[in-house]
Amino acid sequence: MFTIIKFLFLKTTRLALLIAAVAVLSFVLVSNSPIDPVDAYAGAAILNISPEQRDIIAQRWGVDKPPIERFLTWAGQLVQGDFGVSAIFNEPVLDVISKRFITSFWLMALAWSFSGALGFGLGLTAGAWEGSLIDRGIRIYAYTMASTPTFWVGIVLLMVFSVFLSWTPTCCAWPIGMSADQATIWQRLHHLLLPVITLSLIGIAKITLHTREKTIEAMHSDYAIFARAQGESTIGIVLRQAVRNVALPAVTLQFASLGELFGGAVLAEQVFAYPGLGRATVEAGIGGDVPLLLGIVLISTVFVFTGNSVADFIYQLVDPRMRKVAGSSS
């Protein structure tokens, strides 16, 4: 019990320091962005806006103040739980993030689950039959996907299945003309299909290669050699011996890959015009929506840090050696 409390305390402290550092760095980068928030807010109408109107818009969004003053004001509101108001959506930032995060959650959850399960299975298969045609085929696929950009995979799938074959929608999270409440679960799953496949194809590669290496180590270990000498089959060794040693590193890596999953979701949502948190990030960056962009950065920081913390906790919970290392290092 004490170990868990100590683990949570250390992680909470690190998260607080990380959020503070990310907040400062993100604000500095956004403040030095070449995009003028007033120009981005006004758009094409900026040519018809007088200097007085421009000053009013600048005062409305607080960009007429020095950067340090703006940061202190924003940080003070942030401590109170106020992330500000989005200039693009004209809504509180937390409301925008909550709506978009729910939409992105199903995309990332399905892709995360499929990539983990399929990657683990392919890695076990390739490692168990090292050097076979199956192993070579799986390695070629994994290395190819590991070096392929997410947006390129999305564009190819979109061209084949949506444009040429007309099997899947070309955009959005539900049919055009409908709201989220009006769409059925099957319609939403239909629109999720290609984005999920895109993220899964990329995510499978890393888990596959990592699991393959761990499986090869397990298949060449003393207990595997002894089991084979006793007449155990390859499948029996994999199921009875290798899986137990390979599963924990694979699960840990899967939780630690949430940052890459979020980055991939940003590109996938942009390709498929999927109205999730990733696309909102791009819109906030292009539109100079500073409060929304900073809010998404902080929320994604917590999201990724939580994934890494869960991975550390699982490893220490299952492997007593990790608890000893963590205790001695602290």
Given for the second form:
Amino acid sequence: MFTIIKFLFLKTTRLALLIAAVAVLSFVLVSNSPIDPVDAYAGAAILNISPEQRDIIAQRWGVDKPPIERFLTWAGQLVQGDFGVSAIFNEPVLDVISKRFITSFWLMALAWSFSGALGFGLGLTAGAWEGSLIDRGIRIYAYTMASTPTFWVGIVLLMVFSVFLSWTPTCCAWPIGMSADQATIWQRLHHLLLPVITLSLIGIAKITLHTREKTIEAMHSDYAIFARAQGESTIGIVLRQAVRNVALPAVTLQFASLGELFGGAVLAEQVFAYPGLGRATVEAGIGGDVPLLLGIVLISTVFVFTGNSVADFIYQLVDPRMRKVAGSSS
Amino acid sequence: MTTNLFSRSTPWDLRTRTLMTILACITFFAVIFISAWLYGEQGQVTNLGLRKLPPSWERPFGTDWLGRDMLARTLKGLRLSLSVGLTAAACSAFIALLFGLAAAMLGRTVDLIVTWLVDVGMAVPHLVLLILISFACGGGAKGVIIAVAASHWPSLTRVIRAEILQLRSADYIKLSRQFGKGPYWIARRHLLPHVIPQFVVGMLLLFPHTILHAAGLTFLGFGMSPHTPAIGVLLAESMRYLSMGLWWLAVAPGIALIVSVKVFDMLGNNFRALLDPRTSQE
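Same protein, the form predicted together with the partner chain this time rather than the form predicted on its own?
And the full complex, kicking off with our chain again.
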């Protein structure tokens, strides 16, 4: 119990320091950008805006003040939980992010579970029968997927299933003309199908290769050889001995890959015009929406950090050896 | 696993086969660059009489909505994307070398700063970091290169730093210090020869990542305009014609990109096998 409190305390302190560092660095980056937020926001309509109107907008957003002063205001609000107002959505940044995050959450959660389960199964199979035809097939698939861009997989799936076969919709997270709460769960799932498959197909690669390595290691270990000497079959060794030793690193890896999952979601959402947090990131970057962009940077950092911490925590919780090491060092 | 292009049935030993694989990979890139150069302006020429032709023997990649030959455009896009990826990977690798050396050699404070920078660099999702930096640089091709170059060093820095830290406690380095050699002499004569192969392999293995990330960034609309047809731009444009059934606009450039990335990966792995003393004599 005491260890858990200590663990949480340490992690929270680290997170606070990390957030502070990321906030300072990303603020320095965006305030050095030659892109003028007012110009980027107005786009082609900038020609219709008089210099006075421009000044009013600049004043309202506070972009006419020097960077240090802006940073202090922004950081002061940030500490109070206020991320500012998004320029392109004209809503508080936190509202935009939370709404978008829920939409993205289902996409990421489904893809994360599928790729984890499938990748683990494929890795086990490939590792257990190392060098067999099925191992070679799985390996070729995983290595090819590791060098394939996510968005291209999305484009090909979109082309085959939405354009040629018309089985799946071509865009969005719910039927056009409806709002999020009007759509039924089946309509939502129907729209989720292709993005989830895209992310899963790519996400499988890493976990498969990793699990395969670990399985081969386990199959050559003393306990596996001993079990074989006692007459255990390959499947038996895999299910009774290897799985337990391979599962932990796989779970850890899956939790530690939330950053890549987020990146994949950005690309997949762009292909399928899925209105999630990833698409908001692209819109914020192209539209010059500084408060939203900074907000997303911070929130996604917390997201990745949480994943890594959960991975650490599971390690300590499940593996008694780790707990002992942690206990003796304290 | 090191992919080797040549099977065991050839009369060569593994070392020769690895060398031949490396040669084949380099030839592949030479062909891309030379043919992109030979095509000259042909990729940009619009020919409205030849619009939207599906792939055929004369035009293996088909033509687009303005009658431009897609093979020429793909080659040019590939050349552009590969150049961006190469430049960015080289920059990233140099940053990693400098930071890794500094962290391991210049004392505890510098080490703390560098490891902390590595942690911060890896804390933000990579694509979000890329978008942030490319925004900070004002977009454009320059923005893409800087973003990709400035975000790929953390993992290699870790590798190089760990390598040097391990070397520093080696007996012969300690002895060298006992003999009164200064840190710069040791760095140049003892450490660099060890680290350079790591650095070369690390740089080669960065290429696939930088190329894919540069393509991803341009696909999202950061940086390159339609006038600079990087492979990401070609794929982003193809999305607009998908509903009209022009499938070849997306398929061919995509496969060309995957093959290039895969060839780079193979190049890096074969180099590693050759440079690593444990595997070079097999």
